[in-house]
Amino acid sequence: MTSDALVASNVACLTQEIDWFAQVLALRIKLYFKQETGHCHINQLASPDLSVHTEAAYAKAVEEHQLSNEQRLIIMLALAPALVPNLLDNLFIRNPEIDRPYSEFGGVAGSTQGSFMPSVETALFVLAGDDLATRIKVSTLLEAGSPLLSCGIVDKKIHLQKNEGGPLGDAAIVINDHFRQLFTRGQSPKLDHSSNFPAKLITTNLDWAHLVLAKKTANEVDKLVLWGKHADLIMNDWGLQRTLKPGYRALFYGPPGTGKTLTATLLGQQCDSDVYRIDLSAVVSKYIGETEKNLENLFKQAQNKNWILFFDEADALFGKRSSGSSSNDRHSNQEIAYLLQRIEDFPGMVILATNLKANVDEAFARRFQSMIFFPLPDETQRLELWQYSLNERLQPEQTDKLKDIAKRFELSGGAITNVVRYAALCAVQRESDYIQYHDLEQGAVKELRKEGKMV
């Protein structure tokens, strides 16, 4: 389906939600004030039957979570001020015996913004009027873990106003930013490296054809790309959520070069996921608490997204645990400790890459469902990946030799990319149009050297 498309089902599908939302509205106003309606009930107005939506996010969310009526006339009050602000206009007038407005309408106090800011009491007061049983049991659909806040749907943030110290009544039901815009436009927002984020989207422009591995290696990387496609059927079809964690944890390690970063990328493809690397840089802080508060944000930003997070250099965070008793000893321990419980806790994919093996912490690696090894590629996998990269920019009568350069010279993918800028670099000085053999020897010894490998 085109985006076009996609809007348009979205578009469809939020313009039937938000009329029986208006319906509602209208209908708890007359019944508040005991106007003349032939309905004694909010109840007796019929929600609008998704199911003919079948593309529309919208749908697809009520459906996935199972919500209720009551949590979808919530959702269509926290998107009224974004859609259709003038909906809640009529929620603005004032009582007037006492010449303020209804305190019971809610709404945000000293909101700056012309249209009305609905509360979790305006919330309250469309679902249950002044039915004190009915407001009791509303309340429950925006208490902490419930499936709404759960779910990340509406923004965790009610609660930390509400321990600010003030009512629950008086937050504001904000939908998440990510799902406004799923419902909105099919799509939620990339997010992009900043200091409340950090992490940096990665993408390629490469596809699964392009990536060589060792047969073992690429027997186990699809295991992933089975669980990144079936992990609904296996958990919640198959029932089997009783008896496994949510989702998956995954160590790539080998040297440099070997396709860990490349291959996470191309999984974010066939999984139809974003994938973002972690910036450990960003995240890890010489100072107490930090590290795990850093970590705790990305985390739950990262929650219900369908994201791979990924870890490269892992290492440097995910170390072992020293056995010492000073305090930063103590510290560090209890950082990963920290981090092992977080990422089994983490419902998406979590995939942890670097160069030793050994210098993973055990207690990682008794939790990881997948420990997959990308070794150098072999005489046979290098010629393929020269073939790939030179693209038949070589020479044509040197063509032959390109089995001679992958025998002799044991590099992984990523230095034979860097071999063959160098080589296309000699090819432009020399004003040609094609690469000499010469300079992809010359380009790969440098390689070796840099490596420290002499020949």
Ligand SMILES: Nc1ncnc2c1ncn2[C@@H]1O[C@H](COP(=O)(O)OP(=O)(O)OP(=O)(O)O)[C@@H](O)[C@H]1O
Given for the second form:
Amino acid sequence: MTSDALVASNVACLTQEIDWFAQVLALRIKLYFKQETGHCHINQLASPDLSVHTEAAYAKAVEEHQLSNEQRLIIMLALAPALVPNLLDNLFIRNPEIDRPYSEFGGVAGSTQGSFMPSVETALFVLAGDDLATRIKVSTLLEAGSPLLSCGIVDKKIHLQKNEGGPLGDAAIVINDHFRQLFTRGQSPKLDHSSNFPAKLITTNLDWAHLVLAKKTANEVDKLVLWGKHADLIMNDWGLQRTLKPGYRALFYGPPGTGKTLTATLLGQQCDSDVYRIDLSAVVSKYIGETEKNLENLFKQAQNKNWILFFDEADALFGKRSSGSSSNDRHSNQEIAYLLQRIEDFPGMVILATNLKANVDEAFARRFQSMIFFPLPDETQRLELWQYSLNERLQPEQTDKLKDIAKRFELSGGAITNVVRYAALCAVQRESDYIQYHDLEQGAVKELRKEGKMV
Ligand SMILES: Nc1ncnc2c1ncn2[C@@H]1O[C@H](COP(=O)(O)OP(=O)(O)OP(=O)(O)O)[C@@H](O)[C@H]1O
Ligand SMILES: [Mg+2]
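Please could you give me the other form, the form predicted together with the ligand, since above is the form predicted alone?
Full assembly next; the chain just shown is listed first.
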């Protein structure tokens, strides 16, 4: 699809959605002022069917994150100032009795004079009016760790504003830059304008409670969370910046599918930081001056943004530096040395992931504060992984058999999700709402074969 066509499909989709939001807003205001209207509840205004917008980034996100009507309206509210600047004007009117804006409508002053930026209070007003039960329900949609925040669409800064004092209701709701641009232009913002920018924001629908780790691994990961949350205290308030090198460098190693990428992503959620994934194999293999500039730029930006940098497939950095004497080899060794230095000097959190710890040389290992092994899950952990991955879709009378599956098949978390996908397809094919034990068994055998562990 050309980028013009992509923008056109985004526009078609957003137009429908924002029209719906505008109707909801108008109805809410009428209901609030007890004006004549044909409806008595905003739920009576049907939300648009987004399934027709197959290419639109917004429709895809709604589908992917299974967003409810309330969550969709919150996103539209937050996007409204950018999409239709005068749409929220009605919320600006003053209450004639006290000659002040209606505090019920919330809102904070925007950067341009006179613009209205919706706050959490505005969302409560639009979605709940003065219905207390609905207000409580809606406010949970914007809590720390709620799906809208953890999938990254609503900027997590909302809670930082709250910490600066004042209730959450006063915090502005802002759509994360990445998603704002994705929904409109169809492209995530490049942190740099060149085409081969090496980093990508990563997010997940899962949350910390889903992470199934061996005890030792979990303990080590907890240290990273502590650092993420308290680095400032340790370095600045305690004055340890004189002795400790700033930042934190961790290496995650272990077999494929054991949760390294997931853990890095969830660390971002825990520490309220965005996580950028840099695919090192791509960077190093086509390492050219341009990429070096981009990386430099990335490090600079990341430094003051509290980002976590996640270098995936980091093997390229380790072990035998090529000993060739061609100018290419020398060039690539220099680049690697430069990258290592840059990683070492970075004042934020850097995580590297690899499948092959054997290659990590000692000199390199010394520069890491944590080296965390992600083993394959044991039987108990596999059972937990099956349970959350299946999300109660296993034929109810067969749930006992899950223990047996967990015991028999030595699969990683990643392989388990593959089996669940396969089994779900089998269920759909059978026109059943439930996955059968037998489908899991078949899928598990297929996975083991893929790994060459079973013939
Ligand atoms: N320890 C775990 N806890 C919970 N879910 C897991 C775990 N390990 C894997 N999964 C599931 O498998 C998926 C893939 O895992 P992930 O991508 O984190 O593995 P990885 O270790 O990064 O693998 P690779 O080395 O191939 O990059 C996750 O998104 C999650 O659904
Ligand atoms: Mg990974």
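Quantities reported herein were computed from a predicted structural model and do not represent experimental measurements. What we label the rigid core is the largest C-alpha set whose atoms superpose within 1.5 Å from one form to the other. Residue numbers count along the first chain shown, from 1.
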ask   = With both forms fit on the core, has Thr122 moved 2 Å or more by CA between the two forms?
value = yes
task = Using a superposition on the rigid core, decide whether the Cα position of His230 changes by 2 angstroms or more between the two forms.
result = no
task = Return yes or no for Leu390: a CA shift of at least 2 Å between the two forms, with the rigid core superposed?
result = no
